[in-house]
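Just one chain is shown here, as structure tokens, and it is the form predicted alone.
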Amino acid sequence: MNTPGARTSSVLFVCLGNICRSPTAEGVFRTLVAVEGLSDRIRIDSAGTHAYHTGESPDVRAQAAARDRGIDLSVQTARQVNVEDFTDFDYILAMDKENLYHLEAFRPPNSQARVGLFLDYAQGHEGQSVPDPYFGAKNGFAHVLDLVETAGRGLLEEIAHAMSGD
């Protein structure tokens, strides 16, 4: 595992079935980490706490929320957590508190992965959920964009800043 504060990073986004907000986080992510040039230094994936979807591409219209805004998401494929990740990833961040809860009850007792909600790291929403946008309306997808594109720079600046050493 890295470690925090080391001159790598990686990051696990988790929602329930890995099938709309967890590889949009993982999208939006890997765009901002690009934009950055830490693409060679900071690992991102994406799993849901389930397996509901396994094998299968992001929701459609989480596709197209995030094609508009100039991120492809077409290359993931959900994947279920499971005990490795928790070694293998500095950082296990959670779209809602159920996730969250199941993430800490399967966590290992001697994990050092910082286990969390994502939008802890936007601020004005700590300790909230980002929506779940599956049986919404179409806008909710870019609502959970804004929220994840929000979150996403908050932890970059965090990750950029443990990595420099400061």
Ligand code: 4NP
Contents of the next structure:
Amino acid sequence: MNTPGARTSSVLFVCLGNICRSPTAEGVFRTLVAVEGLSDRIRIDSAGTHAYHTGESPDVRAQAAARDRGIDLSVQTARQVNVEDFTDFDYILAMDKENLYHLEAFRPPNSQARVGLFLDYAQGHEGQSVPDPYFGAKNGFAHVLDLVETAGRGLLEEIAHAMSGD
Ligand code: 4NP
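Instead of the form predicted alone shown above, give the structure for the form predicted together with the named molecule, please.
Below, the chain from earlier opens the complete complex, with every other chain and molecule after it.
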């Protein structure tokens, strides 16, 4: 149940195409948030820096790898980052350094969003990029899941702490 007046937060995950890494991060983080009973208080979305795959479902390999861990990505569709995202979301988290470069270049001056690398929330992987599995081997998708699960736990810990008002 939604507690009246309770603090809320919002997170946008960003990669290049929004069909592999960021939809995976969205699905994983949505699951972690649901397990903690925080679905009503944390809004989650994903987008791509580029419009190459707008309207498409996640890559079938990303969907299969997520399904192996009980996560359904099938209802998500790709979209491109837009300027409103920078005022709509509290956190805008890039999968790699190139995505972060594009986000910083596009960021309007009035944005208060925390724009950064998602893996900064993964202990031992700070400052690193989530490798792009699109042109790589099939096991690249499981590696993406491992990394985003670790980072998602770290991010949720920070957000839950901030929302508790401590
Ligand atoms: P993503 O992977 O950024 O993790 O969604 C990619 C998907 C498509 C392309 C590149 C990366 N592409 O060049 O079409």
